[in-house]
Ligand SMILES: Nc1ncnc2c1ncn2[C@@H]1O[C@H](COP(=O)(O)OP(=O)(O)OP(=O)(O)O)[C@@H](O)[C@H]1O
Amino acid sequence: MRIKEISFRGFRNLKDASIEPSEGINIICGENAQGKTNFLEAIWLFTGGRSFRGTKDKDLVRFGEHEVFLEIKEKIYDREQRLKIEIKNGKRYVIINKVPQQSASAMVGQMCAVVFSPNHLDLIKSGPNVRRKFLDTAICQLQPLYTEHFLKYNHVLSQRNMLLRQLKKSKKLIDTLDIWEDKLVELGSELILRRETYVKKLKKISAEIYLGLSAGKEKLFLQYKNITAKEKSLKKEQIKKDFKEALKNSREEDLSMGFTTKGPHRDELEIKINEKSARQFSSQGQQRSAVLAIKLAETELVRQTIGEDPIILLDDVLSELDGKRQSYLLRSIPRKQVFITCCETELTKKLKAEKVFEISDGAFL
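Give just the one chain, in the form predicted together with the ligand, as a structure.
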């Protein structure tokens, strides 16, 4: 998919404008605090997701104003589409090809994008919950059924946890634990299986990209760690058996803690560089390269699944990469529509961008 035109009105510090990007590499260049990330954020909203900076919709409205209007003309599967987003009174409205939609979630799937911003270094620096969230979000985008299992699993999990806390006071309902556990095992093993399959593909592609980024010198290694016996290919029945057993073995502990200590809600996506934990031992540049490799691999998996390249949004990605890594990155993203922000005009010459947009105080020059 390709964005042909994007228009914005009342969005953050951006001056009302209409931009026609190139279908290849676009650079948004400007000093700090001029509106570069805001521009990427405006594009990102067309994925149907929330701001990648975690900002609430009502705070995206320009200070002192009341409404936001965003519009994109895009080419997807050789068709032209017009997507509109309006934010009024903190609520988001969505219009697709002139048809107002009942729910803002109708935008999901109309435009796919993968974003890399400095916040995403959390993927390495933070705890396992951030990596689980990354996995869940990536798979949810591609498999509606996963979303369904995921929501149900979390519901059943909170039911079991509530019951565990009740059982601390009275053992009367102890038999109902079995019922919740069976449901938890059924839904949980579906999550484990789908995550395992996804990580297997992600691992292979991200390792290839990382090898290229480091000029063949370093290895990136991902591993999905879960409740099952390791190092063999997973079958659903086996996962169910292992998960059930784990729940049985941890019942005493769960009862005393008052929550479920085993299951996919505690899984980990391990990230290693040269066989050492990236979180503990890697440099800033290595961590940035690893996240970038994972994000670019995610891009490739979207393409394989939906048959279209997603839009790539790279916010401030170049600053900690050395020259070789920068050139590899740029070589590895041809034929895709990319938006890269940077602060130095020097860089723009090196990047061989099809279009360079300079931005100052929210205005495109």
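For the form predicted on its own instead of the form predicted together with the ligand, what are the coordinates?
A single chain, with no partners or molecules, comes next.
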């Protein structure tokens, strides 16, 4: 998987341009706040996901402009295709090989990328919702159908929550609760199964990588914590049974609280180093190593699943890593297309970049 050309117009602070990157290591160099991260963000949007910085689409439009136009020419499975994204009035429209798509989610699976930025330390430092989002984003790239299940689950969840709030005032609609619960169980069990399966693979690869990063001195452990399960299972019928029972047992609590307290929207990805919570007991260096191991494992899982290396986006990461971790990271990305942002021009020699792009005030020089 390689980007042959990327064009952008009206995006963030970037001046309208068309860039032809190399198929290897590309460095985007410049001072802070010049547009380096914006460029990576433009590439990331072609995975079909939202901005990795959490920005809403309407805020991606350059000040004074009304529309965004992005286009990528990529090579995947030895064939070329063109992907286009247009953002108008806060809504995203996508075109694949000149064919307008009915939904922006059609872009999911057309291009896979893994992004790693200093903000990804939140994967350990922040709450369970950040880790759930990481899992959902990673799985969506590999299994486009997961996106559909995810959106439907959240719709049904919001309907059940709305009903729970109504039932606090009146019990007239109590019989309809079973209908929404059946739908929630069907969709939710699919999310749980796919998350469990993904984490099972991720934990093995990330543990091996972390062992290398720590010179064999420390162990990384990942586990998906499904709060509805009586026992760990990769069988959908068992997951459905446990989920249904959990909803039944928590119904009184849910009615009292006015929202659904059990389900994949409350589950957790547990991250431990040497059998202790990485969030509570690990040093900054250990946390960086853990996140790096997880992101590199994500890269390997993409390759194993689709048979192509993903695009790798490294946003000002090398300056945050010590020499040992820098070397390990660089050894892990040969023969892949990589985009690295940095402020230090001397890094360009160390990285042996095939192309270096300088950026200033949003303009590629």
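Positions refer to the first chain, counted from 1. What you see is a predicted model; the values in this text were computed from it and never measured.
Going by the rigid parts that rotate relative to each other between the two forms, point to the one of 341, 68, 116, 83 at the hinge. From the list 341, 68, 116, 83, the one at the hinge is 116.
Treating the chain as two rigid parts, how many degrees does the smaller one rotate relative to the bigger one between the two forms? Expressed in whole degrees, the smaller part rotates by 16 degrees between the two forms.
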